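The form predicted on its own is given below as one chain in structure tokens.
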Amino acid sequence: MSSNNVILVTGGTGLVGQAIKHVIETEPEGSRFAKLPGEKWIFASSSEGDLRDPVQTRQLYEKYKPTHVIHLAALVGGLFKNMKYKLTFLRDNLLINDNVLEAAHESGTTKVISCLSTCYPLDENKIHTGPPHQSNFGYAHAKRMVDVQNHAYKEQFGHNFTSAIPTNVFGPHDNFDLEDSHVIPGLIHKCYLAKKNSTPFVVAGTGKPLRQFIFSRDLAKLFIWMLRSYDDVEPVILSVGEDEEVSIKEVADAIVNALDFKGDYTFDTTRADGQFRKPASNKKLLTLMNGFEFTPFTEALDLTAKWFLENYDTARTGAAGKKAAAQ
């Protein structure tokens, strides 16, 4: 990569964007994940332009003239929001992805890395095998289409557009909104409020579903590796191994320990569990990188909980969280 590259990160103020920013600012010179001399990184937020709008997307590219794009912007949400707003998740994400890729094509951007979804069992060869899970088919179908578009841009124009497939991400700067979060930040916030208000900590579901969770700062390093070293149109799964699956009960147990919660702790088995497993193989990634050392789950969760406690006043906690905290 050239030292005068401009890397635009869409969704740059979100969970993964902030993790990439952290790595770029803290990795020592000479590290394979460090910022290169003369390189410029732009972490764009939705306030700079609505990527559902092609005009505003084009204006963002004209403003920064990126040579490379890490495309993280998306409409995302937890299980229950995905189930309720399937059409919204489908349409908004289709528009965002189409506008980002077309603007990159029009402006001569050298490389784009987008995100796919692990909302269906897969290795890299099974992205389009069978339908996604019903609980979030809108989001999953929209993300699946990015791979189709990447191949079409490659075949018609020769563009270096590719995609990453992260598994369940968590870490500092996550969305801790009680009504709109993924499982780990949502449970951290619920446990915090239960401790603060001396109320029971109730986890939705049985606790039995299994997930491969990846720490956001580990994922950030993998995105930087892709930016530097991976130029194939075929996607790469960015994940811990299948042998590192963690149950939701194990997650909740770890949160109880991290927050030193001593109160009543139960599972509401009348609530939906969602998909039982979302297995994803990371063999291709580890082969290409010649190995990678992931942060142990409990260590990463402790760091996330610590960040949440230290940044509660400015974290994304939502209206319901603020109301509960004020009680």
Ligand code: GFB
Second form
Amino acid sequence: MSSNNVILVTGGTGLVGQAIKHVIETEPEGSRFAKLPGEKWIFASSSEGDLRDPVQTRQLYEKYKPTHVIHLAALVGGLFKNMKYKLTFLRDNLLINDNVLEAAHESGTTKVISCLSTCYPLDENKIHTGPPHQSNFGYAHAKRMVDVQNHAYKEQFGHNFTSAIPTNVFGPHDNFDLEDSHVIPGLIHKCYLAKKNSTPFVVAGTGKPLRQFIFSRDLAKLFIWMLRSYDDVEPVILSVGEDEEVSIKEVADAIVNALDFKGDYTFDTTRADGQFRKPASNKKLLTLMNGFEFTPFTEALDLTAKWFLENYDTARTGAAGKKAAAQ
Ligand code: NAP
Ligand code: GFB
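Can you give me the structure for the form predicted in complex with this ligand, which would complement the form predicted on its own we have just seen?
And the full complex, kicking off with our chain again.
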């Protein structure tokens, strides 16, 4: 990559976008993941342009003239939000992805890395195999379609559009909403409130499902590696190994430890578990990168809980969270 590149990160204000910003601003010069001299990074928020709208999307490209795009913007949420808004997840994400890729095509952007999701067991060859889980089929189909779009742009125009497939992500700047968030930020917030208000800490579901969690700042480094070194249309799974699966109960235990919570702790088994597991292989990633050292899960979880406590007033805690905290 040459200097004078302009890298536009859509969804730059979110969990993953802010982690990339952190790495770009803190990695020492010369490191594998550092900013290159002359490079300009833009972290766009939805207030700069609603990417569901083609005109606003084009305007964003006209404003920054990106040579490269890391496309993270999406309607995102945990299991319970996905179950409630299937059509909105499908439509918003189809619109956003179509607008971002077409604007990149029209403006001659050199490279786009988009973001898929692991909504079914997979290695890179299985993303179109079988239906997604019913709990999140709206989001899952929209995400899968990006891979189809990337192949079509490549075959018709030769474009360097590709995609990353992260497993479940967590870290600073996550969405800590009580109902709509993913499990780690949701449970950190719930445990914080249980401790503060001396109420029970209630975990949704049985606690038995398994997930592969990746720390957002590790994921950020992997995106930067893809930007610099990966030029193939086929997606790459960005994840810890399949042997690093953790149960939701183990997640809840780690949060109880991180927040030093001593009260009652129960499972609400009337609530959904979602997919039992969705193992994803990181073999391709580790072979291409010649190895990568992931942050240990509990270390990253402690750092995230600490970030939440220190940034409670400005973190995304949602209206219900603010109300509960004021009790
Ligand atoms: P996030 O924290 O919810 O951030 C979402 C970002 O998208 C925000 O910057 C938001 O902007 C932007 N956005 C949403 N709707 C938009 C719109 N209509 N127009 C413009 N921007 C819009 O999400 P994240 O967890 O960082 O996710 C980043 C990417 O990773 C997404 O593509 C997601 O599907 C994927 N992913 C996430 C996970 C996970 O566990 N979190 C797992 C796998 C894949 P504002 O905040 O400014 O409104
Ligand atoms: O993070 P999460 O919503 O992601 O985790 P998914 C859901 C698991 O955690 C389920 C349990 O087994 C839930 O029963 N859980 C326990 C909770 N307490 C809570 C809580 O307070 N909030 C949440 N959210 N879960 C999402 C997909 O699925 O993962 C998306 O729906 C996307 O489409 C994303 O793929 C990465 O892994 O189940």
